[in-house]
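Single chain ahead, written as structure tokens, the form predicted alone.
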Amino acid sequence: MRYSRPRGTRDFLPGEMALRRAVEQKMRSVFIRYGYTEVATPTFEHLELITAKSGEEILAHLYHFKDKGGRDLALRPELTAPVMRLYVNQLQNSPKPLRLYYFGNCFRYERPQAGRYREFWQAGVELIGPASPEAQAEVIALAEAVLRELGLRNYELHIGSVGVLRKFLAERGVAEEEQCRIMGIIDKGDRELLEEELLKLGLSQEERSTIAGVLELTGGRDAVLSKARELLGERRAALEELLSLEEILDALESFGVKYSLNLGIARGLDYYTGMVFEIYAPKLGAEKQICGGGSYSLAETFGGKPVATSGFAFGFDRIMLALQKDGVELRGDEGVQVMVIPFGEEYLPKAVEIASALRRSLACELEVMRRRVKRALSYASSKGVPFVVLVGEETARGRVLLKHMRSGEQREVEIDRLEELLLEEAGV
């Protein structure tokens, strides 16, 4: 009987492999650059964590489960939550900033669709202590920097404050629980269920007119800001947020980076306090967002002091389809580099000792399924091999046959020049 594997899963082929693991160095060397080290949690954990800040309403999209011990346990919807229980339990007392990035997959129970799956990756980064505009701007600079290094030209960078709107409702009395319903509402872009709450919550005309004309704002930054103080008149607390976001925005000056100002943001995690940001790819379609973040506040929930953070997330998956749709070449490891093929069962043994010398600097295979030498070799140029040592009576003289695949050419050479000489060719 054969199985198939899992809805929403994928297996992924050598060829694919190494084109996400060429892309996630380049990921880790940026954030490295960036002074980040790498931290890593559990698959699973606690469900109660998950639901801590997100609410009973999503378990309907969790693989949720009790273990033999009758715990509720969860894997991980998302890499924040842990990372930040990981901080509170053992980083808390650490000097600041925390810089911290990671990779690793997550689950979702979701209807699977292109770009959405229900095993996916992420990559992100939390910066841990720092409140102030530049250290904000710094993050969304590096999300930028990121996709600069990974060569991928046709995205967009929006910038937006959910803390205006959390302010404005707080003003009018709207408890949190509340707001983050709303901003649920806002993030989904149902526009028609969002009137209907705000009316249950006693919003008046004005209000709930203000609202709708404060997510319509996007563009330029002083076309955006200019209009929102207009619309949210003499709330002070409103203008504070985004007061500290047109701050945001200066730091991001000296970074150079362009985006466009957009507060129809909210994001779907109801954590999220001020500054967020999103990135699309516009060849992607409908699923075209592969970069969130912002500020938030997550400590104090998981039992540790309150702390400013503010990071995000890549959609690992949706970046390397982007990166497809964008026709930028990607380049993955380079394979077998050399194979060491004997003449025959007497001369194994040195083979073996010649594939064992040259696996110090080069990906070498050994020939070890005893075919001859024609068959071995046949299969060499069907992998791509670009060298073939043979191995047999020159060893003698202390020497073997080095044949470049692609030219055809065979040479004896010293085995003491070998590796040598194969890292010259190979341009190692």
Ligand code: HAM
Contents of the next structure:
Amino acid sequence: MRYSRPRGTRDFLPGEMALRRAVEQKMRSVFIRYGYTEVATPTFEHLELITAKSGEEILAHLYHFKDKGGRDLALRPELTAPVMRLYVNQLQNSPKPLRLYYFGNCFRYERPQAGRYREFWQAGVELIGPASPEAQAEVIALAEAVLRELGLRNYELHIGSVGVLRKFLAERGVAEEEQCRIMGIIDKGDRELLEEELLKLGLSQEERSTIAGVLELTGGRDAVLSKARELLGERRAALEELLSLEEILDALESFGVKYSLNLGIARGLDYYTGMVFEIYAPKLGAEKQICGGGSYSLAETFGGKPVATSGFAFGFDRIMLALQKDGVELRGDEGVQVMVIPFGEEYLPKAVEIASALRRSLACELEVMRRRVKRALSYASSKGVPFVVLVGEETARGRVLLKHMRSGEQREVEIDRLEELLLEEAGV
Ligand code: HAM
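Please supply the coordinates for the form predicted in complex with this ligand, as a counterpart to the form predicted alone shown previously.
Below is the entire complex, every chain and molecule, led by the chain shown above.
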């Protein structure tokens, strides 16, 4: 009986895994260079943590279950809520700003397709403490720096604000819960339903068309901002939000980041309050969003003191796809660098000794199938192992045979110098 994988999940074979690790490593190195330190949280959480403020979109796609003690639990669909729970419970009194990064698997019960999985990985950051425009600009710049480090060429950064529309609605007396619902409808792109719902909330024709107009605004900074100001007219709170966005864009200038302004971004999560951004890799088609983030508020929802927070998460699997589509050459870990083969059982103890010594610095495989040298060599060659150490009668003179697999060249070398020679030749 063979078993297949659950729908929407994947296995990763060694070659692909090596590439994923190499890319993950690069992403981590950028996070670290921006002053972030890693945290990890459980794969499952109490269901209420996720339902507290994550939005319809995510809830509909949640994996949740009761455990044997009758507790309602959910597999995490994202990491911002877990990280903010961790912050409220354990890090509230730490010096600010707190810069936390994470890399972990997430689960969403969605219809699988290219770039959309039921288990996927996110690499993200949360910046806790500063509310300044430069702090938020730096979060955006960090996302961009990661893509530059990875060598991705085809991507578009779109920056917007959910604050503008939220404040517009708040000024009209629309409660927060209703605002979240409206933002969810906008995120799904259903403009007809939006019109209906706004009508139900009692918004006038003029107000509805102002909202529709603002949502359409996308393009260069100056054009979008002046049109938005014109549309918003005297709506004070919404205009203030627009001003905050402008300050972030000003701060972004010195980071040298290129972007489009897009006031139509609503995000699928309820906790966003102000600036939001998304990065798209157009070559990925329908699932082209490779990164999403913004400023949000969650600490007080989880019983903490209010604190300014912003962050983002990359869809790691989509990053891998985007890099491939862009033709970026990826190099994974080389795998086994040297194989040690004894000439028969009598040389096995010496071979073990040599392999153990080499493993201090090299990836070394020992022949443990008791194959004849010829067969072991053809295995090494089929695996692309670059060097083989043959352990035989030369050991009596403190020597072994070192074989260079690509050229076939073989020479006697001193055991004591073996590691040094291999490191030199393998270019480690
Ligand atoms: P999100 O936009 O829901 O935001 O997810 C972030 C990224 O995860 C998306 O841009 C996408 O690349 C990837 N992603 C989402 N669902 C899937 C899926 N089913 N398969 C493959 N990739 C997927 C968040 O999760 C926020 N927590 C981001 C954030 C951090 N905001 C503030 N801090």
